[in-house]
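Encoded as structure tokens, the following chain is the form predicted on its own, with no partner shown.
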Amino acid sequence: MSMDARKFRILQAIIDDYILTAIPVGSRTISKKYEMGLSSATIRNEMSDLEELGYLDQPHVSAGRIPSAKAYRLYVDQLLRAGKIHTDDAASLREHFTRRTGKMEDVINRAAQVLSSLTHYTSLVMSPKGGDMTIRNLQLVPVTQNSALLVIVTDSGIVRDAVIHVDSDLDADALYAISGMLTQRLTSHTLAEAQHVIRAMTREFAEKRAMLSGISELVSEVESQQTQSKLAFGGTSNILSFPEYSDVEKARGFLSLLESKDTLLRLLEQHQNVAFTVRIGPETGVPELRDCSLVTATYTIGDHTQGTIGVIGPTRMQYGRVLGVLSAMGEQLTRLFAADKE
């Protein structure tokens, strides 16, 4: 016995119905709601075969069937093979991100909120790690006779500033000229590479050692702060509105997982070179997500630095729509950061 076209049509109808209702599906429901030209008895026999093949589960003897994780996997793989990744929410997404405003942290926080509002699931947006970030601009602004505000901007929008010591003979024009020289020498270098360049400059300009030391310290601080990806959430309580999480202990475990973040960060860091990943129930390897699916997509900053966006929902989530929204969001974030660099 194997999966044929008729069995797949019935399975697809069961999945579509269960996604909408969260109620076990019976043969009579399929016969009435979906025009297949099949009798209820024929559908019931096919459902028995699908259960034997591992695609359906029967929670109670007298109840209808519900899709298994294996069924959702087949369903999602068919969606991806067919290329049915589109969304009607692209225009709405563009309205939220018409232009880049604020730091990258602000952008990913807003992206998480937009994702959760569009999908009604729990959303996650992970920033790229700082190791690959490059310096885009550096500016020295006079504060007092012996101090200046140093501002460092990376290609991914990370902005850090600190007050550093400068020689009293450096006026605003001199600091502007030094800013231009530093920007020229450090632009497009990663934070780690910039440290080597600054050390070389210290040997070249020994009289500016104190100022260059202050610059080196801030670059090092930015690098250390960005060694770990940042994770923003949206709609953390959304999943509690689904009947699958009406159980208090199950809900508590899920919220605890979100609070700890480490497990989710490890999950999101996997397969970052893949356009989409869909992990269904046990495929996540996380007990708290055994009744959930995690769907992720990537966005790009610069030539190679990647971040990840994702959605967590019940295994009966609307996969086609979620994949479409994630695809549009990833493209929008990529364009947004690319435009910001121009």
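Positions refer to the first chain, counted from 1. For clarity, a rigid core is taken as the largest C-alpha set superposing within 1.5 Å between two forms. Owing to the predicted nature of the structure, the values given are computational and were not obtained by experimental measurement. First, how it differs from the form predicted in complex with the DNA.
After superposition on the rigid core, the Cα atom of residue 139 is displaced by 2 Å or more between these two forms. Relative to the superposed core, residue 189 undergoes a C-alpha shift of no less than 2 Å between these two forms. Comparing the forms between these two forms, the C-alpha position of residue 111 differs by less than 2 angstroms, with the core used for superposition.
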Given for the second form:
2 protein chains.
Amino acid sequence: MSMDARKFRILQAIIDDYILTAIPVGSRTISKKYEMGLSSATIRNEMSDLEELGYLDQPHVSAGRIPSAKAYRLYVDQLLRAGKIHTDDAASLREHFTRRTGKMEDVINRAAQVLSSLTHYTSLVMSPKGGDMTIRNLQLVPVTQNSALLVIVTDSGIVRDAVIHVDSDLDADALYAISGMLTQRLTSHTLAEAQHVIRAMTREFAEKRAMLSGISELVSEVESQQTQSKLAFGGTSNILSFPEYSDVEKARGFLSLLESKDTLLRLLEQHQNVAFTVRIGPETGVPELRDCSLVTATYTIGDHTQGTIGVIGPTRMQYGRVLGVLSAMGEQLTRLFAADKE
Amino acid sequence: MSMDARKFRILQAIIDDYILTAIPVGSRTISKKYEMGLSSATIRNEMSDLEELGYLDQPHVSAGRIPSAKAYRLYVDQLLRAGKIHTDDAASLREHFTRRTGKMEDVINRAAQVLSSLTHYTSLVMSPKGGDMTIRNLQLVPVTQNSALLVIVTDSGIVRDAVIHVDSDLDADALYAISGMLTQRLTSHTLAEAQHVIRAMTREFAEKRAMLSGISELVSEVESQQTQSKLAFGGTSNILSFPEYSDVEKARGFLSLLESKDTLLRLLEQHQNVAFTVRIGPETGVPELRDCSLVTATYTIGDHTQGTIGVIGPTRMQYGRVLGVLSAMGEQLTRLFAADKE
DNA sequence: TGTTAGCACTCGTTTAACGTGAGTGCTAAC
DNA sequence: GTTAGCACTCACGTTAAACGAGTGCTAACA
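Cool, the form predicted on its own is there; where's the form predicted in complex with the DNA?
The complete assembly is shown below, putting the previous chain first.
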């Protein structure tokens, strides 16, 4: 016995129904609601087969069937293969991004907001790693006598900054001069490379060593601060509207997971080079997400720097729709950052 | 019949017990657990009086009593009057703030984190309004051809920034020159005043009008962006660990309230000139917070600019402890910003 | 006059029993 | 291969009964 076209059609109907209702699907429901010219008894036989094949689970003997992770996997692969990702939302998405801003944080927060309100799931938006970004421009702004704000503008018009410690009493003009010099040297290097360049400079200008070493130290500080990507959430409370999270303990586990951020960052950083990722329940490898699916997509800043956006919802997620929204949002972000460039 | 010392002692015992256990307190519990040399019957009479006075509620006739909002109010007023705010946590708090940073956002995020982990409630940390802060220094950093980052350093070493649109093609040097001029004119004015000053300048330098008007427009943009205080949360999932929020719908309402932020901002902005605020249940005026209390304290940046920190938990909150932690944190933040100043 | 023991009463909670119905698996006939 | 029929299972909702925590009231006591 193996999977044939009819079994697949039935399985699809079961998944569709379960995604909609969250209640186990019975044979009668399929035979009547999704008229496929078969009696419930026939469906029953097929369902029995599908269970044996591992696509369906039965909560208890007198209940209907629910799709297994394996079933969702098949369903999603089918979706992806068919390229059935409808970007209907592209238009409505665009209008959310009329106000321009170059601040990474604002952009990802807004994007997360929009994503969650469109999907009604919890959304994640991750900024690209700072280390990969190419420096276009760099400037030190005096803050206090001992500290300055190091502003780094990247290739694609994204601003990153950090307050750093400055030993000597440098006035605004001195800092501006240094900024000019540093910009000249560091332009078109990545943040990760900046360290080495500065170290080379230190050797070159022995006399200015003291000052440069201070700056080198602090560029490294900036780098380490910026290396970890920022993560923004949207619709964190949405998960509570799904019956699979009506158990408060489960909901708390989920929300705690969001709060700590690092597990999710690790998840999002995997497979960053594929356009879409769908991880279903156990595939995430995170116990708290046993009943969740994580769908991600990427967007591009400049030529190769990539950021990730994603949606977390119950495994019975509206994959088609979510993939569509993510795809549209990815394009939108890519376009947004590209536009900022010129 | 009125409130005497014994009634008050009994009420206090009831509140203490209810805060600990969250189950209605019976007369026997008080007479045995908090031995006050009285039989349960006597306690019963007193409790009946306390109910009549409005300090106790009875969920149903065969259950114990629970404190009313009025009771908590009395309890808290007593706490505040006695000045019994123990800052035991001051020391453990200090070590959380060794790393210095001038970025407002980092500070308030970290503070929220610490607050929630110490109290096990949900914490709020609000940055002061930007408009009230005095400008020390101001600098434009080129980002793209059409945009620049306007960095504003305030009196107390706090950095605020925003990406603004620049019409003409100004190079780095031109922007730096403008920055110098603006700094000279705007130093020791508040952000709110900056608008007027710039408008005056526009009249003065008719020839540079085009450029200045552009900047004026954008300082106002910055101001409006910064006028709304930033709000950081900590421990948002903590609320789910209390039995009063075991109802998922209620929990969802609470979390949605956090997500939208504006209601809370409004609450936090009230009574900003008092050291402590305790709003109990209905006193908040927010339906979603009917069973919650909001405790706030303030911290100071510079001379008069104030920020607010707060904790939200069930009405049966450990008020003494929370007030202590908030007080310590307020001092800590005030000290942190003061240190950054010199 | 305040305190306490005693007792009837209330009412939410728990447990068990029971009927209901959705859904299945199997068999036999088409 | 499909389907009608039927016995069977089992979660779920309802009802009833026992339970017990806690109260209010009364009467006696110090």
